[in-house]
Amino acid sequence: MDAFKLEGLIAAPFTPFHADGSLNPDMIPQMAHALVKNGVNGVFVCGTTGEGMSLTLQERRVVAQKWVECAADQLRIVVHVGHTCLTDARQLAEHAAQIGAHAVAAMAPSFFRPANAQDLADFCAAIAAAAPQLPFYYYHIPSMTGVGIPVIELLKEAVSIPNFAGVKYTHWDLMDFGQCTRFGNGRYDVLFGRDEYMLAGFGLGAEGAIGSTYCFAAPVYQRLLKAFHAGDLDTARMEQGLAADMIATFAPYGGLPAQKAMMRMIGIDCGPVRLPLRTLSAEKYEKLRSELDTMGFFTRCVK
């Protein structure tokens, strides 16, 4: 397989719902337009931010297809196909290939969990084989899956998977992350997934990052990356601090509910979240808006 690489900012978009909680795919073109306008290079569809594990298989297919139809010529479309059921994950991977997605990804199963790196690699291999023509990424997010197997150990096993392209690394273990970026002389595409300290990831060798806050605050991270690549670490640190302040402001309101509220605040209404998550009340929505205004979100983070 030819080399495939994701660079710069890859947004993890929210799945838009109507007020009654049903899917609202007609909002996706507006979301895609905003991302392209802000220089985002791709999207990671139906992951954690996209509430992928709260969607039916058919809903996941609809969302993936809409993204491909409206943005595949402007954005790299990576479809998350992870599932606790291997057969379902394989079917989603096959569908992603059929509709013209650029890559697929899967997190580890979170109920019956792999016991070691070999078991995890075998699970990944079975999904990757369902779409052999597409690059496959492992989505490492122990905070959600409970699978904390060091990724460097997985990479040692994954060399036997022909289309294994890299990792979406959403964890705090920077030593493991650094080992992954150096593995095999940079053999794999290791994307950083913690927006609150993205600068550290690039300092350790990342060339791309996947995150939810790029959906509404991409300009902050674009300035950060521009400064980093220019060797202006003071400015890069300042922009990272601004991003961290923004995240610290909305985090107490709940990550996904708050961020969907922030999308509405910038004029892109992605609707409510699905249970067991709880959509912000009108009172909390206004309180969050006020706090974001105070910390400079609307003037410094949104373009």
Contents of the next structure:
Protein chains: 4
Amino acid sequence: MDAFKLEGLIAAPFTPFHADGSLNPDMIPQMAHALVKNGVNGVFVCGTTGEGMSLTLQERRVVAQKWVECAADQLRIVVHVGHTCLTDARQLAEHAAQIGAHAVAAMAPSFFRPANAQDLADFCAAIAAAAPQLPFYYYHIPSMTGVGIPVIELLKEAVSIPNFAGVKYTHWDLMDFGQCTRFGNGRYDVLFGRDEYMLAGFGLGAEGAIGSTYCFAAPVYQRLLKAFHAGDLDTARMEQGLAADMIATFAPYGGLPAQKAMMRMIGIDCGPVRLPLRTLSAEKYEKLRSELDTMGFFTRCVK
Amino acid sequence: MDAFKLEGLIAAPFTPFHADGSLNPDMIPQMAHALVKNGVNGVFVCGTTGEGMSLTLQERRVVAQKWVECAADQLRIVVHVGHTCLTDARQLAEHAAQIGAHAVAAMAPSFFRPANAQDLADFCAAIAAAAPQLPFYYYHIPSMTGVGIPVIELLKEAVSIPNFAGVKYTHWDLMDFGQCTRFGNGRYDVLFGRDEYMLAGFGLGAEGAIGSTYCFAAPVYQRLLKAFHAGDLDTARMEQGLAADMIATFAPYGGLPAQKAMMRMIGIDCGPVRLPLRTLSAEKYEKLRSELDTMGFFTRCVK
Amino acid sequence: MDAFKLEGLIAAPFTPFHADGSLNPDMIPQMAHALVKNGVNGVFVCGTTGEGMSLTLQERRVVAQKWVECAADQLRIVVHVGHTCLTDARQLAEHAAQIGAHAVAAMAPSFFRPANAQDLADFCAAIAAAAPQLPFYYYHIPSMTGVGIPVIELLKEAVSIPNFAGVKYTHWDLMDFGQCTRFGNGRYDVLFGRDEYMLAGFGLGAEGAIGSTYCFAAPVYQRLLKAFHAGDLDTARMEQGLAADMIATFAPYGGLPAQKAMMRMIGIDCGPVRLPLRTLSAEKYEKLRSELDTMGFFTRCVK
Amino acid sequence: MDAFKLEGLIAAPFTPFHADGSLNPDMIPQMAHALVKNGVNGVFVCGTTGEGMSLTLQERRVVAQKWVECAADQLRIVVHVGHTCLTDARQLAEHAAQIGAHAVAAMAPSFFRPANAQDLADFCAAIAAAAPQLPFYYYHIPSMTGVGIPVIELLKEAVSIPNFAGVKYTHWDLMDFGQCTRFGNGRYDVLFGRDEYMLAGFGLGAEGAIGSTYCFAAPVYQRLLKAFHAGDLDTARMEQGLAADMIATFAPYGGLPAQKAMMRMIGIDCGPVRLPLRTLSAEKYEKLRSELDTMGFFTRCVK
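Can you give me the structure for the form predicted together with another copy of the chain, which would complement the form predicted alone we have just seen?
Shown next: the complete complex, the earlier chain at its head.
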């Protein structure tokens, strides 16, 4: 497991639905193709962006399997298996291993919340043990789970989990993030999960990032990373500013419904969102498209 | 559906597990017997206290079925079917109807959260429609779900849901609670869900209450209600104070793990809790027992 | 100090300003007269409703003095002296004692927040010691101060403060509130501070209440209390419902600016609010008046 | 005003007290000397670190004056004049201008909170107008004030304030921070206020930083900045890691009391903190000193 590392851009793909809300896995090859074309290195399947918690277990299996089938040779496939029910999470992890995924990940349970790092580590350990051959990533996203235990505390407990590999860090606490990247001489693979200030994450030592906007705006972030690695911070900042403008444009429309609409705008129709989220009305869709057009999305972000 | 109403005490039962954490439905008849003996009128199955979100769908079905089988003639059986995945919630609702439960209930989805009352109402409507012959209750518990939309706003949207019957109100906003009890001339059955100040709920018009501590301390609350209905507020307040002392004693040990330990102390062993909750250690168990002994739990609360 | 007790309704008066925002203490006698006429027993001066934190120290002294001069023989005058700067709070307390106020009160400091009950008690003790002949009340209002330390913990520390007399409890935690009323066999005077469910407070043992809406709608609450003391809970609930309707009507306009507008509507013009609050525009003022008219404010609440 | 800009490190100094808690302004020259020696460019006086909200107005004036007197030729003196009472804030601003301070700053009022950017801008405008010849900085610190209005929204409203010069940005929202640095082609001076990830701020375009730890650990941050400007991110990250280790060491002791203790440890005794903060006990002081010794504070951070 030593060699496993996620680098560069990892996209968190939307789960494609038909117009009636039923699963549409046949869209996945087209999605995979677009990501590969844009230099994306992997996918984080059935997480927040993938509406994993709005899918049945069977649907989550189907989606994971489709990604492995059509893209495992070109993209790293990380399957998110987090669930409030530990038994279900373990079953999903086992399935991910069986189908040949490259890694599994799990967020903290979001209904009952672990009281401390030890309880969280035990929850993670039980999931990781269900797919012992695969690297396990902890998905830190307190804004959704309400679990804000500093990850550095989890890492100290997690050293006893043999296949604990890293973290998807979707939180603003950059001191904690930095501590994690430095823990054990860089023992763990800590990926940055806030597209809106990805540059800060790389400045503090990230080598990879996982996010939803890499599905449709990877070119911006690729240019950002190229400039960053060339030591050209001015250009990197300009590209980050462009990404921020894009995010500030769609955020008022609701993060996920707006982004799914944007996929349709660029010709990769992933369908509606599921309740309790609300798909954009035709009117809002057009208004968003117009605003994105004005800020340069179609000319400067998607290519 | 007009005649359906939940009155007096409705217990939210613990889900019994074996020592290894596997389901132990054979304990349910004993639990039901104890509730009936204490004058409890119904059960709210697989909600927060029942660790519903830590069970598989199949386990939730088994628990609901067992309660119906052994107690439907003596207790009102309300099956909580809430889930982050709407399809799963609907399947549980359908199952509850098939097995002969008396009502279904659902909390708001706790991962993605509805943005407004309309979105929440649509989520509820879809579940209610899966068990159209049963009364549907909305389970309001913002401390767990993070969904704090005032229920009075939901009720205004819910008038179009034919089998919407009421609310389990587990929140501190007593103005909203009062508005709900008065809505449409008392059209909905609004049950109070905060055992620690149940008296306030009845003062503001509640006629029933749902809570976990009625599993082991129903006698306190029955005396409280008897005094309240007799106009003897001093006695009612004294009993509420006793309940508060009990709750203040066990709360520092963690609400649910402590209460499950208390079930064992009174001879109805419901086993451990599941991760991410943590079962009390033997040492803490004895310390809690001793503190409960001191405050009069075994002599004044359980009988 | 043993005999001191605040009972029934205590109003939290607005601080009257001229149209240009400067202090207008000459309005105070008219305000006092209206309160006395409505059977209000006291005033809580320069607290939240009085915009105390938006006044200079000198203005706070002038307001307190005016209330004492014109109403100390008919109303209990409680002067709020809370401040983020302990020295300033102590000076205000000393002044209140000098001018003949009946009691002082202080909220927790709202910038730096005490870390625990001991630190909060020490802060209170230092203020109480500056007016040792007057009863001292702790003003619990976590929604404004961010200090949510349970008051029952403070009371345990406060037993060493000789003139600690009670609490203005403006918070939803009715278990804590009940514990406080029962502490030391009712040793402290615990007043309820949530007008919108005052009935719940009295049900749990309150004997007095402090709030802003008693400035203009005291008749509703007087009828509520009369019914409550006569054992007629149905009527009490109906009056509480009326109060809730009134509050639900003005709340969307901003609590304090709307209420100050309502004072003007009933002929007791207290002027604008100070920044950072925003006085209602003429248009909003008329819209609010119309909505209040519709819900019966002018016919059923003010008399 | 065009030429005014704060660059590099600006320290937020502690306010020195005697052992009895009274003001000890005679320590200020020693503090100023140490800052100058360490290459610090300015001071932010009477803000959070300076316990401004725990001082009387007169004390705030004395402290500001002393800093100007003894250091205005070597350090930029920014006087924080924020207050919940606008009149008081204006008087402090006027005083700062009279004594020859270089700039004033104000946080949002923390008791009543502005409802939107317009109300906040009006509050700032009134303060800025009291010192029209001085540049005005908005001090953004939602963790203390509870005012989380995005600063980019404030900047759009603030264009009409002639002497609005910039922002002390003490918050984690790096997207908002980045938007602010880019606003109006870098029209405003946006300083970073989170020492624990200062590197991220500079990566996103900051050119100056204001913080408390620059009082005792400026050498670390100077090395960080030197490496950053030389394009040596590895070294910059290493120094940021050292700063993070230091902060993680003292944070559990309470941010401000611990840091004031650290000033004493390095021979610049600023005395106790004021209530509601709690000065470290002798025992905790020694424990902290020992932990700091272990992590290298005395050998690697202070020089």
